[in-house]
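Below you'll find only one chain, the form predicted alone, shown as structure tokens.
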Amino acid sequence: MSILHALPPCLLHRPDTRAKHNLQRVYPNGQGSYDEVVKNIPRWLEQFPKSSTKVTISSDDIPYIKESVLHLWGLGIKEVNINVVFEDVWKPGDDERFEDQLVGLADEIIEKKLYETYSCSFFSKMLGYPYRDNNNWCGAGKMLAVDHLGNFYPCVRFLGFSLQNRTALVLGNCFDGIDRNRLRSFLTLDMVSQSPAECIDCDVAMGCAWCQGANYDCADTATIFQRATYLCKMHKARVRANNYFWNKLGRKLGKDLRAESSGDGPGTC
């Protein structure tokens, strides 16, 4: 049995997300690559059927998020993780429309049955509540990037192509190993030692991400411990829709899913 064929038909025919891949993913004479991956999407699974794929949202990517999803998953993929932007890109009303898209893709999943067997990072019963603890969210400085001349880097996001007001931050390379005080400073990060006050304190700080190349290339100084808060207005429109998922979702099976801490509902759609 193909795929296609073993997908429910509500997430067969979805309306044509092309042209928001090609926003992004294009060859260098312009053309978009979206009928390429596509094409190649099933040998992929075939291979390895438990892959997942990462999607990231920025402001022209808004009107297309829902379909987006469904669309991801109509292709066979059933695990969509997702986020937005750390940059300074968004703008008045972005956060209104986000919300709206992640409401009508919650009423698409409830109303489908899709949460039985797909996922989708937006909705998750960890999100939303005040801090627990005092990890970094990100893990540069511990996923080194490697250049074509051998040299290291806290992570791809540090790279000179990744950055636009900083330069590239080296840590070693392949000949002369890590400098480890270079390292030092992201082993010892965590979430309080490069957050305002209004982020430790926010009643629904958690999930809320952050970056370390984002906030090296945004902050006012050379420094990885100002943390970039652009996408802040966005987290607490994802954490109201992801209320109202669970909320939802629990009225429709006649439970509290957001108290369960594992166990027998969905942890994350």
Given for the second form:
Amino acid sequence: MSILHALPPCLLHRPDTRAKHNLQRVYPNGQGSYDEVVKNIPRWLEQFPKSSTKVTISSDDIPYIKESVLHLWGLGIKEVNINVVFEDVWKPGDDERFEDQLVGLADEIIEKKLYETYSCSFFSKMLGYPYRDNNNWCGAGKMLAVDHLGNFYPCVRFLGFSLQNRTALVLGNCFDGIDRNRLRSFLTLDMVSQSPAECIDCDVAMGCAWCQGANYDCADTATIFQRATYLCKMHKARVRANNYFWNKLGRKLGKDLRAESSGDGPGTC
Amino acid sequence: MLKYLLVVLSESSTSFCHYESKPGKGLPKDLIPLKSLENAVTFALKNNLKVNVLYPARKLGQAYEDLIEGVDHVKIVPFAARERYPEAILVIESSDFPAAGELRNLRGGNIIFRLRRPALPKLSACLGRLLPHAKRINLVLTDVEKYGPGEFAEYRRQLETVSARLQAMSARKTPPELNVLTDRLVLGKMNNCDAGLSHLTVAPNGRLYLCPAFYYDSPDETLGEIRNDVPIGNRQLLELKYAPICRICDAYHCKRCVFLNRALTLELNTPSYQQCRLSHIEREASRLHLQKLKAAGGSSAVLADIPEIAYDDPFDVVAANKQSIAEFKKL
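Starting from the form predicted alone above, please write out the structure of the form predicted together with the partner chain.
Then the entire complex follows, led off by the chain already shown.
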């Protein structure tokens, strides 16, 4: 596993969040990995200067979002890709707390001109418009995950240990090859065939993500054609914060950055 | 909307489709309980449903026969039971093909011919013997999951021969129909099986299933007891609109078997390449069949031509180019 993926969801410098990290990412003897991970980041960035990291946010992580992103940037990682989890974990008020975090982050980015150097995928100019195309969000079916027995899966999310409610979905194995019939649904899967009508007609749909493995795990039946929409309110909160960011930055720069077709300025923060 | 109900009277009732039923043991417990049959009949009567009844070869008790006669129904029976039910739809198996003398007394009704893969090279010969005795033949290919390039080529050759046989019979007042060659000629939209949408199945255990194949494959996957508003999880996936490959397809005669879909692709709404290839071999054979009928003159002249297409599996079209949101909303 690369250090890229070894990074914790929230890598923070505060003592309480260091402890939080060490609760989630531990060695077999129970010792936390925070110090070891941080120690290796400079070498990683020296060898791979354009590296980015991936962060996943769950309900309990919301209070630390702003600081997490700033801290990762502070460690020298210039691109932070970040998303909320797709499962049914969100509590009432999470969307408002999430929005507050993103607005706070937006203010910091604009005030300190961090947008000139760093990017965070929470902010994107293409976010929050109605759907224009019918593609699937997820790349499952166009990549493979392979387990220790040589079994092929659409992604790591379809392995047994990733699933809580369903059995693993195997596409084939390294001895017999890929079962082309099992691949057909993945390669023809589109947005409309798996989404409820309210998503297809949503005014702020663009950028609203889904995970095929989570869909499969959360669906009422064993299918990849039922989209889990637990993050709906979180996406809408993100859209509001995103609007805030681009409108405020546009005012500062004297440009209309929120216009969908605008080619001016950065595409992401 | 439900239009009919399938009732499987016994574990050993004849299969009329891709699935295999279980060999008959002749035991009373193989039969659907009389009370369950009564519930099915009552449900059909209350909901204006016709009933297709799948019979075993064994004799039923009079109480069963009386119940069945109380509702609008069609009998589907194995060839062995043809004399008891002369008006029924007969199921003939390629593995137990009747002798010429046994066919002579058939009354020109509907026949379901189930062809096992090893008998594929005999398809045209078998149909050549059945067609003179039938008003209509529904050909069902079993073992579809084992079909590959060799079988596809053989099936194409066999249908070409069958087409010639049908053309030779086209001058008759009522020429026989063969689902895989003549249905597409008269269809302007999809005419699929629609299991779970237009019909449900009552199994020998008295419980509901999407179709008999789901019962024989996994009896635990039941839709529950006979009742109104039967809950079907993700029911929309049974609809054409939510089948990305099928909704752009014009092999209108295709059964679009949701059981085969799930068995081979794991999804109810996604057909296997075998099903698509076979349906497109049939579509192309139908297109050529129609051309020849039209060239020979007669009533076929009024039928719309079937367009020539450049693919033999609509998956290739869909995978390369997803349908637009606007097109989807028009469906």
